[in-house]
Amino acid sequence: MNLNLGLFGFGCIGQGLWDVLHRTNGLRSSIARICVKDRKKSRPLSQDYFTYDKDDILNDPEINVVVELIDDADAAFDIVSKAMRQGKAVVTANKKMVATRFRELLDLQTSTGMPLLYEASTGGSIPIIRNLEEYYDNDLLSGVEGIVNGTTNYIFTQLMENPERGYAHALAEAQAKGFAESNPSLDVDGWDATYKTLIIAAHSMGSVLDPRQIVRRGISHITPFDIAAARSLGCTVKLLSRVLLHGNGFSASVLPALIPNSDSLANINNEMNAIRLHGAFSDDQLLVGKGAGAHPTASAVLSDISALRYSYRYEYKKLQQADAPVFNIGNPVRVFVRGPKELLNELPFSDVHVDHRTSSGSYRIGDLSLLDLSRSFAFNSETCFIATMVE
């Protein structure tokens, strides 16, 4: 089957993409048109690749697969669902997108039929969804966690390295890099995380969450004290995803982790990403890989592209379970909450472990639910920093 792509966006990945395909022999596709947005912007590519009309792509009938990669959400719907009721096949890396109208997106592979892969829209270059509806499709899972961030990722690295500089020019830093925008608030706040925690939950759990119910807190608020805390106690600080089995129900999260160092999720450094798997039979399973970047992310679109020559979709047996486990974030956690004595005061705690009081700062590790750690004064406080506590 030869493919012939339509392409929406060439940004990183997009040129990234155009790399990858013509480094790849054998797959027999070929990028058509490419849509962009800026007239004025220099390419390297011959003009005739470009159009700015999105339609030149949507009602070519020689294009049987769109390809979209652009930063605006409601735009690559709109994109999405006029190509699949064109008959096109969609590959995209938009999870903003895929989160945030998820049935939606549901609804238009069941009424046009058409395939929609996603696989770059999580992890990076890790194979996240592909080995959930394949690998795990039949295998009770008791969690997915992981560092699926990489700009939260490498913040942190720095900050363990060299805690005295503090957040504000590890963030700096990470910026001169390329790995935080101009605006980092999408990925320090945690709602990159939070739209693939999404995603996840549903491949993984079968339920499909609206992204405000996922228990998020951003990294923000992190200061030395936190990290020479962590380092007291034999620990490394990350953003966590989390997604985890209680009894019959299950809860969703993406808070800052104090990970033991002992723990292979503590030595994934820098913009790396890790996913790791609790199967009842497969036992723990770590996927490893960069989690960003024109190469690692353009690797994961080109495997959609391939897999749709033998005309792969995703099944989504999980949904389709009558025995899926039920949102609930009831569940005890064990968390770390440094702040002022009267909001550790004021959390429901129903044992605390360690009451760390000093002139420096203060800190309680103790236990009390997820929900009731997102409803306190403390975890909507910025003079706060909570994290949970892996054992």
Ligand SMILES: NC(=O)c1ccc[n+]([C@@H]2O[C@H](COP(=O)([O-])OP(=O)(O)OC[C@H]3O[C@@H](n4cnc5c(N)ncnc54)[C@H](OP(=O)(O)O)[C@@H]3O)[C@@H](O)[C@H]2O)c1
Second form
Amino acid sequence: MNLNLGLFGFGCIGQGLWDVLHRTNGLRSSIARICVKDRKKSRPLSQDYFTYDKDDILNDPEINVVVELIDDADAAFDIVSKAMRQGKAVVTANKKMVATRFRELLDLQTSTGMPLLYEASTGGSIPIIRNLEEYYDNDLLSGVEGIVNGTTNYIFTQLMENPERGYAHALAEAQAKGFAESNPSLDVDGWDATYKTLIIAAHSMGSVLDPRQIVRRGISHITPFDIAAARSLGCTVKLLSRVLLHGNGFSASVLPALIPNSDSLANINNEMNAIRLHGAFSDDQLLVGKGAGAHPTASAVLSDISALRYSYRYEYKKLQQADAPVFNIGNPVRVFVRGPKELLNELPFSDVHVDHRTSSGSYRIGDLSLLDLSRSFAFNSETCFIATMVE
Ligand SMILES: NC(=O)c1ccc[n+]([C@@H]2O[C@H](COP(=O)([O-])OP(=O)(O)OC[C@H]3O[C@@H](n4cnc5c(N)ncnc54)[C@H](OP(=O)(O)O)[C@@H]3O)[C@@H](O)[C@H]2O)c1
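What about the form predicted in complex with the ligand, after the form predicted alone?
Entire complex below, previous chain first.
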């Protein structure tokens, strides 16, 4: 099957896709038209490729695949839904659109019969979604966890190396290197990782969550005291996405985590991503790769385009299971909480393992459910740093 592509967006990933497509022999596909937004921007290709009217692609019967690589989730949903209704297959990298419109996108795939692939939305170049769909279909997955946001991983790597420079300095450095946006909230408040976690939960546990159900806390409350505490405990700090099975339920969270230095996730540094899968029989497997950037992300987009040549589509078998695990955040987890004594005292720990109180700072390490944690004053206070403990 020849693939005639209509591309939306020619920014970082769109241009990356142009490069990788033109360096890949044997893939019978070419970009016919590119839709962008800003008429004043100069473009590195002939102006003949470009249009500013989405219908030039959506109504072109010669274009059979739409590749959506824009940075606006609402406009992307409009483009993607119209393309599918016009009988076009779609490839996208837009995690926010996929996560926030998951059910509508499922319905569209059913009603139009058109495939929608989004490998690049989660973990950049790491092939996680197709693996969860195909390879782990028959293995009992007890959990998927990992580092899925390169910006926060870069910041934590810098902080572990030079804690005295502080969070603001590490964030400014990430921005200067182009890893963080000028408005970094999507990354540092954990939303980007939350969208990816929702997609992982759907493909691993067969359950579509609302992003607000995922227990989420960002990284901006960390202080040099917290880094020193992590070091004294033999740990490294990372932002950890977790989807974990507990009996017939599963939890989903995006929280800073104290990871023992001996754990392979502790050694995933800077903008790298890693996803660990716990299988009942396969034991642990770790996928490591670049989670962002033009060529790594475009390689996942290219893989989806290539999969369309043999009519690949997600079957969502786990979503159709009658006995899929239900979302449940009532199980105890071990957490580190640093903050004012009165907030530490009111946390409903079932067990306290460390109660560290000094004039320079206080923290407690204990067990409580994610539900109780998320309802606590500490969780909702700017004055506390909270991290799960990886054992
Ligand atoms: N950057 C990464 O490393 C990375 C990694 C994984 C996934 N992603 C995802 O990939 C997608 C693209 O990211 P990016 O980094 O390439 O963004 P970007 O560099 O900001 O480029 C965005 C492009 O979208 C175009 N655009 C915006 N709104 C549009 C609209 N309504 N109609 C047509 N074109 C429109 C812009 O047009 P103009 O050129 O005219 O401004 C620009 O070409 C996003 O969903 C992002 O989350 C990015």
